[in-house]
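So this first bit is one chain, no partners, the form predicted on its own, shown in structure tokens.
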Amino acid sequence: MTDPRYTPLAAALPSTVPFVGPETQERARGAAFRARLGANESLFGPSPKAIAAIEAAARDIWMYGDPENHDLRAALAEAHGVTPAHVVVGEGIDGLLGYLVRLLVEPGDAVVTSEGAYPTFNFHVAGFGGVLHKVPYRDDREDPSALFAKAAETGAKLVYLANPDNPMGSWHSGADIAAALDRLPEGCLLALDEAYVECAPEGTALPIDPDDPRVIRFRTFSKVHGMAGARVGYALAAPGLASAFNKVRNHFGMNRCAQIGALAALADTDWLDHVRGEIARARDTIAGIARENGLTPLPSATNFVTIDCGSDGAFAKAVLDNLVAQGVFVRMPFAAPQNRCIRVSCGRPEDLAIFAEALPQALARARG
């Protein structure tokens, strides 16, 4: 009996994942967690009249998808003022970002993304055999100008920036990105994800011509609208580009409840605001707590706030795994010096109230 025979590239990546999952970490422990607040998915939960769209498509589930997401993609397009060649809808941004290293990136390409940035983007490009340059954040924000820098240092294909970011919650404005985008070396693509623009003050989403062939922008239904567990993403791009994606994606890959639950979603604006002023009420009691225990809460354009805890990455680990195991599920940065902080979701008030029991006991098992 042999083994299958794997590509060179595949045989040498590491048996790893971007993420543990909460219910790994359940599975592990023996029990649930009280709280979870490490995920960033909204737990006001998305609209209700997503939810009765999804019912009543349940009973048609036999029936493939539309593969090409034409209802959803008319209505985003509608929604950013573009056309629908300029959408792409997919498995979430993680899908999305997936095609999109395969559509550029080939052994050896130049890729380029901030040191601690979100890693299933590294996890993409490390699968199709890319080469990964970083650079540092700098004030616990990502840095356009050194990405775009090391771009043009290392002759690279595909520069990838978060605004807002995750994991620290920090954000530029939208025109300052527009304005560094003329430092951006000549072939080489801006992959901007705005997975929680929503969240952020106006004027942070990028002001761009979307025939602009110089930024794909990132948008998903993950966040604020509550509906992670359907996987949906769209990307806003040039023609070109978009169309480029119907050459590798998963034209099946989109669940048929999901395309109509993204839709009813879409066009409930009324929950959309109630879920932005239920984030601006959590953020605010998160900082709060974060406060009251003598710890920073950074400025969050999020739905979620990061914590400084005042020490270095072993310390807030510690923090971290004191929280977990009294059933509060939250997660920190993974690069120094960002992995003095750890990182908490906006939840309901209840949810909330068990953080905020939990830190006091955290802290004082840690500094012991």
Given for the second form:
Protein chains: 2
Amino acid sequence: MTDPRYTPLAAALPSTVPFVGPETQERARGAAFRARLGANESLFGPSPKAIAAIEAAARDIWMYGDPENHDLRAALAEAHGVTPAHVVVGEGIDGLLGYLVRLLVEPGDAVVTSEGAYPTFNFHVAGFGGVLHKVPYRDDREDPSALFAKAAETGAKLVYLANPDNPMGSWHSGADIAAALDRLPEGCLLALDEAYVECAPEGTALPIDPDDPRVIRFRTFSKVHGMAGARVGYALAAPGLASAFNKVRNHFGMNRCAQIGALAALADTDWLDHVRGEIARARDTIAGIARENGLTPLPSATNFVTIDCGSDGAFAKAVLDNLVAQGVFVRMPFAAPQNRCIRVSCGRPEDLAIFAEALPQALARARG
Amino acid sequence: MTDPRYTPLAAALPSTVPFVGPETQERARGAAFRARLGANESLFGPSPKAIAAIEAAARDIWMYGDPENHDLRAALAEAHGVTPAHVVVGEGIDGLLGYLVRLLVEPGDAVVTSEGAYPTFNFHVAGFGGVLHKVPYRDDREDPSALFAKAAETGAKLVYLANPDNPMGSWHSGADIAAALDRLPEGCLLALDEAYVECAPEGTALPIDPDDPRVIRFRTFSKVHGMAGARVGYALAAPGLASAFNKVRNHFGMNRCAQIGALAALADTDWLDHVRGEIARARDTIAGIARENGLTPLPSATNFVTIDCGSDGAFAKAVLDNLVAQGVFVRMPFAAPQNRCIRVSCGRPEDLAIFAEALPQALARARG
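Go ahead and give the structure of the form predicted together with another copy of the chain, now that the form predicted on its own is out.
The next block holds the full complex; its first chain is the one shown before.
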């Protein structure tokens, strides 16, 4: 015997990973990044109250976290005007998407997403043997009508839509998505990823009856709340679906300090407002840097700005590679034609100054 | 439409959870526990250096943790005399067991464990549709030969063995398990849970070639390292199996502070020695309390003592319920005949004093 007897599905899965982390890139280049602008983390940091809560809880880390996430779910329910039975807390949206796919998808089941949308969702669908059907972006936005039409055509159980979108930063109004929902086929669930919605214009979040069985919404403490390293995501769904997660989730999977920190972060709405302001300023700064270099910043409802480099994917990749070589961590979309762009996370003035300094050389090298 | 189209497997899964957390019990009784002795957490706490590392890392929680767990895997590899390619880090042993079961088990596949062994392993096996075959304990110990014989009989892909054992605290020498391995059938993988091995007698850990493809070992920072709330477990396995986890794991699932804290905890061998001493003293204290009350403490190689209450499961349950009613959180084995016992985690003198004070009344009420 040399290998265990993997399931046929597991044996056939590729060993590729959704994202190579910045630390891996740092180890490969033998130096730390000077500006960490590639993962849409919040360089403005978490609420000082969340930091203090984590620090205070550190000595109690010998205790398992509450497997029911009771206090955090209660606070989230209050914040969203739902009951705790509508709330599922998990190890980031990534973890929750994995559980959702597991609940719904078995080998051969159809799932719909956009070409070039979130790779980790695709990783989970492939991981459970689902068959992905992809719809192109339309004018750099995900296309709800086309997604739902494809779901009808393929008999999909699940369709993924991020609003606002990553990697393009584009968005739809919640009202437009609600209207499009009429075309969602019977028996198909919409996984609506609202990871960035706290920094989107008013009206971007989907206004919906929390008991609507057609939609499960995902939110996170990783973006505007500035706690990516804590791994706290949550879903809002009808209680039947929310409770189904209990059948498969890692009940004791949540870090205790993360639970406590998230509770403090949620309560600090002043900090959230502060970060929203910083994000708005940083978006303007990034857009200005792009324009000064003859590039086109795309409108953004997120904590990053996607910049059209004005040519093809090979050119954008050359720009990106040179930025990385200069110690500026950025990413770019995976699929054409969005891959004509690079994606730059909002940062503090000092982070963006490094990007501003590095971009001209990156463009010159990519052109020459 | 009222429900999503769950997979048939998901639809059929029960909503039961492996363990009800102490916080749930506290909410139900309307008061906090006076002594938290039920989850085999380390009341001696984590290394002060781990606490300091978590506190120092709190303000950097805006960054995702390294998805490769590079530094922690490197340190673990050095500590165990293997290469980082032999090490998988995950969200506690619970999370890693889930990934392992997912890699190997599809509906109908046979899996072997002991009657009354770790329920979370069973939860995962059921969750992926595996068929559990259970072997009885023998003299309050898991029975490797019987487990491996059952694996041969059922064509099992996977067999679970905890050494030392939870909930009984019993153990085998690593040499005895190595000898029994000759009977492990070709094509069956042993999942050896060594969560408690750091507080077991010398020679309890399985001495084995790290490239042996028949065994995957699980270790954790939750027990003697005192970091249950951090959710850091790891597995040691042949590189082929270790890398297979990359096909399914939540790559960004690890809390950044937990990674950093675990690294500090691993380096603090003085603290580990200190905790080992405290555990040894606490085991003696618990055993003494049991004997003073006419009960029989079982030998323990873990951070808990299982106490034979001298009657049946109903009696032990009555003792447990009364302890809980007095604010003492303890647990008990699930299956007969082990459920004649209660299980008491090692604690500080002040925790065990509360147990000592509560036990006589609990016994009196259970008897009367």
